[in-house]
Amino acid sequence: MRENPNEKKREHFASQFGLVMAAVGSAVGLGNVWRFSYITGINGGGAFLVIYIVCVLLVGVPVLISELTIGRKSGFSSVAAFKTLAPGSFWWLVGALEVFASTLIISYYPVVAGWTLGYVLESLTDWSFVTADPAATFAAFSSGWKAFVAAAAALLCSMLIVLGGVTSGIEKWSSLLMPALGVILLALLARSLSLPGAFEGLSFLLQPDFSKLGVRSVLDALGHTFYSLSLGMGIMITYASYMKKDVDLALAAVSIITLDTLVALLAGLAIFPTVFALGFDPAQGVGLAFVTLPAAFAKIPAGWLFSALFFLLLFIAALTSLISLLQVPIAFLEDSAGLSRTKAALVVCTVATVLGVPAVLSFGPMADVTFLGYTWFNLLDTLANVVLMPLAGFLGIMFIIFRFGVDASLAEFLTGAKKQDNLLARIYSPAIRWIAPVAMSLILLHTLSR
């Protein structure tokens, strides 16, 4: 295996805290606050939470470890990492799938991020408009000119942060935004638990009723595990390439998984007591955040303030994810094409804009325009999340097993570890050889059969 010629010039995260905040910021996106809450509601609450945690431990942990070891061992971002560890082979295509998936997500993710930013402003300036008819309000906002402006603002904010570089941009802002997210989440949690009738929401989330589970619930938990930890997008490989060799990957992996799962749990604890206390249906699906919760906030004193805080929470989660998504194709262009960060960012921003404009229009003038039966927004989302991410994740596991080697990955994982016999190291080998491939096969079959 060749040495990384750019190792001395490559930026590194300045601290383990900054690294963990950046990685957690990537994982803690809209998926953990918004998506986790509504799929938990659809799948019956506490029982789904138990299954999700089991899936995180048995599937999420080994796949996360694999991606971290690939990135740090190679010292490169996604495509170049596979070329470095398996020169002259076709494995670089796995990295290409990840870069492609990230680029597609960057194209439509600012649309949803823009909704959250817009709702912060609407909650503060025109609360009666938000609450008069929440469903009609969301339809009007997502199809109007404000959606364009908000999406552009979200993309611009994340791009400016990434242009600052790994240390001064990504690490600095992630270290500020993630604690801020935690404070807002705790404030919302305190308000939610203070509502009369909140206990019913706590019971829904914390008292498992396994009779409500089906095969679909388990498959949803598997799929969300992969989605929530930012796996199969090249993010963790790219971030790990900026890690120093003395970083304890075991501690980093445990921190990422623990904080990611904790945020999802706290989000559920903040949302479901409010929904139950105010008499709403927890199984509202994707409308839970933009329709149900504004209607719920309208029923409590100073609801506009808690609505603004909630959507600010969502925007911070979306922004930190956008930062990490942008870094994947930018790092690819830096490593593989030799572009400067500024030029690479301009290329990525241009592509995202070209693909993103029709994504915004999918909720307005292009709502009736379909491609293979999907609107442009849904086509990008389906291609990235249903096809490319699970496929890249499965092939990544195959790479570890058949080319890089489970033992080599484990050796890299233990480099810099303070405890050589840690629990993650002991479960990694059987999990990545047997459990993860079966789980990823099920995810692929489930998603492709939709």
Second form
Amino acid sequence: MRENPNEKKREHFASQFGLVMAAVGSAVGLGNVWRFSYITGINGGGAFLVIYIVCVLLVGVPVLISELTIGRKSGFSSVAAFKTLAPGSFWWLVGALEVFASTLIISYYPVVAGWTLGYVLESLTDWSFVTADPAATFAAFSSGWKAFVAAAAALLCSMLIVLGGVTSGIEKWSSLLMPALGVILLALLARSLSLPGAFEGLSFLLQPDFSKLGVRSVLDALGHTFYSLSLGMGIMITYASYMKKDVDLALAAVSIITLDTLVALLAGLAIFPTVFALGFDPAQGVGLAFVTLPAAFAKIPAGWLFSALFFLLLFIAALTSLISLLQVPIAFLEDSAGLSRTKAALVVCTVATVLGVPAVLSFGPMADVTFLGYTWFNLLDTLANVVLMPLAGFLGIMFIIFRFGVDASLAEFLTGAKKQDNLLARIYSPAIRWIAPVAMSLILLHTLSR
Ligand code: PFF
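Now that we've seen the form predicted alone, could you pull up the form predicted in complex with ligand PFF?
Next comes the full complex, this chain leading.
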């Protein structure tokens, strides 16, 4: 194995709490708020939840562990990590795929992050305008100049945090922002559950309806597990490369999956009772967040305040995910091309801007311009999430099985663990050898056959 010449200089997360907050910050994103609860609702509520938790345990956990061990063992970010653990081979291409995927996502994620930021301000300053016609307001906002400014502001905020470094930037801000997100979530939850008629929303989310379960539900659960834990993008590899050897990876993995799932559930409980209590139809994605919810908030006293809080929550979720994404290509340029952090950030910013401007325009002047039938925004999103992420995830598992070795990965996982014989360690070998490859092939086949 190649020695890591940067080992002495390489920054490390200062505390277990800080690194867990950074990783949870990445995992908790827009998907937790507007996707998880919706797919849970349409797939039979509580029944789906059980399937999701099984998927997290049997597929999410092993892939998460494999990424954490690749990063920490090598002490390098994505591409260099594969080169270090498998010198003289082509496995580094898996890392290259991850860097490519994360760069694509960086160019359109700020667009949505920008909308959330814009809506915090709109709720505070222009509430009557938003509520007069939420659908028209959203169309105007996302196609106008404000969307540009907001996307640029979101990218700039996250870039400044990443430029602060791993400990004083990413760790410090994640440790501040994630607890803040928790507090906001609890406030929204209390408001939502205290609305008369909230019960219907609760039952949409939680009541088990086995008749709605099908093959599709399992695929939905698998796909969401992967997306929700930010796997297949080199994020966990990169973050783990800044973890010290005495970090308990088992504890870190348990915290990440528990908090990610908990936030998704609580967000569902904060949203759906509000939607149902006020007589709206649940929707998925953009429609739910930017149109249905403002309309629902308009009906409650001090709705502007709850709206501002909700979009602040979304902005924090998006910002901490964006930070983790930025760190992937930046660390790649530092580790593999020897660039300074500032130069690397400049390169990434330039690429993100060139690819990102048409992504903003996809909701305005370029709405009718399509590439392979997709708008530019949807093309980037589909390419990254539907093709590159599952492919990199699958190849990452192959790397563990055929090159790094399941036992070597497990040994790294247990280095620093307080309890050597823990549940995750026991699940790991069979799950990564047998279950995860089958599950990832299913995700790939399913998404590619769409
Ligand atoms: N894990 C995030 C979520 O559940 O919303 C999504 C995400 C984060 C996707 C970071 C992609 C990414 F690079």
